[in-house]
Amino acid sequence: MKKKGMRSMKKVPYKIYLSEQEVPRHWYNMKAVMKNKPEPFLDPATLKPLPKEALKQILVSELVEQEYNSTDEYIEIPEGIRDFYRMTRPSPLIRAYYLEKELNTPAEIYYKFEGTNTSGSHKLNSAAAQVFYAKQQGLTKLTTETGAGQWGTALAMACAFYNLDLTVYMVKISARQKPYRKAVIETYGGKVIPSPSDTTEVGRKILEENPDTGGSLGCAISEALEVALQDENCRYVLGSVMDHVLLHQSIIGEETRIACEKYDIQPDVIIGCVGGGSNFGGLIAPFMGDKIQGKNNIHFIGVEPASCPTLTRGKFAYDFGDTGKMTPLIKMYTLGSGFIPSPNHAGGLRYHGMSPILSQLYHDGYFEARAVEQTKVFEAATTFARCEGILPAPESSHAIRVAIDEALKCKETGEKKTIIMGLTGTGYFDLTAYMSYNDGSMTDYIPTDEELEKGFESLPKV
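Requested chain, on its own and in the form predicted alone:
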């Protein structure tokens, strides 16, 4: 007999693992089906579309080809990358039975958990691909930036596997908050430099103008770019924002779709955190492709920190991708490349801009964006950890917050919805943040309109 208060267990198991044979052999390219494609990159000097060859001076050549590919809906994953994926994929799709019980909701909640690898996040999916193509091109060195440290860790792991040198410019406040991330990156052979630093011209300029800054992803990008441009055997790689990164992360969504089809799970709502857009874009990719083509009516929600409200309060405009204004101009939702976010615990979500793909989709009304305060985020993280036994990353917890909110709405209305969220990684390197929440010292910061206006003043006149 079923005990009072217990939910009936359906045929869906607690953890859904695909077999190795079921792991996708192709990435999904949303751009191929988008009705309005993202606007082209512009050369900041001429304001004309940037040719591929110019971008290949900065990025790995094959990645540039993927960046400009807007016709192939499916792109084959090379065997050399699939070899790497076998170590960490597939990742599980988990039914949150215990969270459902705690909330007493009729909603079904699932989370795609990307934290089962040593990097602790989804970032390894693109890191492996980018380093593979760099090695194939004959490069020997890579530079990058990292915010919370997941991308730097993942890239260090991939560089160790494919035997390439790596220099990581880590946002200074994150380097202070997460010294153990630095230790892991160095264990895998990466060199970590807190940013802004005195090792580059742009870093010295930023420090001169703002000596007490905690840094930003925009600052770190500028430094990594400067170093890459000085060495023909080196290229810059990045873990979010760009179209090719979302392409690699689409393996998350492809695995999720296969699992849903296997167990007849029909999502009503799909939720992910958004900073630059890689994990959310990857999770929703095949589902969004179907929505664009009229095959579903899923409600997509991207969740960002209220301290860095790129989608909810930003402008859809051409902007630089970095503080030093070294990148091409990118049409995206942005707070301005001069925007310096508060040094809170939003981690990797503190980027001033947003993926061009997601920016265009949001502008066209294909998904909803919400901004949440960090105390509410950690409240949700704590509830989730106590129910599901996983300590979530602060970034992931933004998605958890809104998933809980949606499940509670179902409790109020009696409507039974199926909710899928992306759990991008673990929070074991974020214990300083959890300590701050637990002792009551955590505060919320929301920029004023006047503060945001200062960032908008840095937007180029296009």
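Same protein, different condition: the form predicted alone was shown, now please give the form predicted in complex with a further copy of the same chain.
Only one chain is given; partner chains and other molecules are left out.
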């Protein structure tokens, strides 16, 4: 390892873009070096580990293989996926000079910005891979659900590129509140069905019982699953939590690592927001691999909303991945699939569970989790926007909040730490949240212990 004093020998440009020759040709699979691997999925009926074959009825076969692969540290990115990445990647690693100046901190702050593509987030990294493998398998159709709409947009873009049919079950209330997200998906040729709908048995049943419901993610998942199960040319895909999604997102971390090596940047702290965990897991992947192997001592911080505190106040237990309790049982940090985040909570990061890989790493003490309140998050977002000229997504702004906090600590202590944060996306479709922050009507919310207990009651007895 180089000495600290040497790191600024090479002039670091404001924005680092890797050249086509430098971009990574493999993903990084943290599981291969983890000392304690994530626990296997369980069949909820038998409580026995779920065989691959059962999952392949629902999911794309190669993705199931990746989900179960805990031996290969590097997995080659097929040429057909690199074709897509060539269009949307590399993303820049940007030195936050103006934010540093505003904070008057000795810390060096960098952000890896995933928001320059039309989906406006990192979701495209996994969408491209998933659709490519579906096509390779000879499938012609995919289904998924979407709430906020970022995953649906990314998937529609990938399906347009690889020429597959896509049906997106969009939570009815979201489809109404976010007509623009729906419009983008449709422009890319995706079919959007507000859920619950009369296109599925489960949808018709729900509508019969409750004709005026605005829908829920749990219901949308159920409808998407039902359609996928009934058509052998169709599979269900999903955009976070799963190990294979983290694998695809490791492209973020690999690019960051290569850029750091090129310019002798040695991160002391790496910060990302965590919802299902795919962005944070992808960003830290190769660095965490090194940490597990004793090659660095980076301080990783996963940031979650105080209103949905999965890591900081959840339990490490087997739980369902969905509110409808249709998935296998997953060992993860969870607030219980029955936990419902406060309606005052803006943006994403409202998932009750957490990536099994991150859950295991957190349980084993490899990273810190920190919960932050949303008005403080939007305060940080606004400061960042005005300094750095990028309007960040509310989700990404959780990482900004903690990066600013860490940089201000450095100001107090005089430490010249190097901080890298993941800026997962832009806030162009989240402006109602900014409006409520701007007009002072945004409030914070921290669930009481009693409220959390109610969520834990939904945990299955395993």
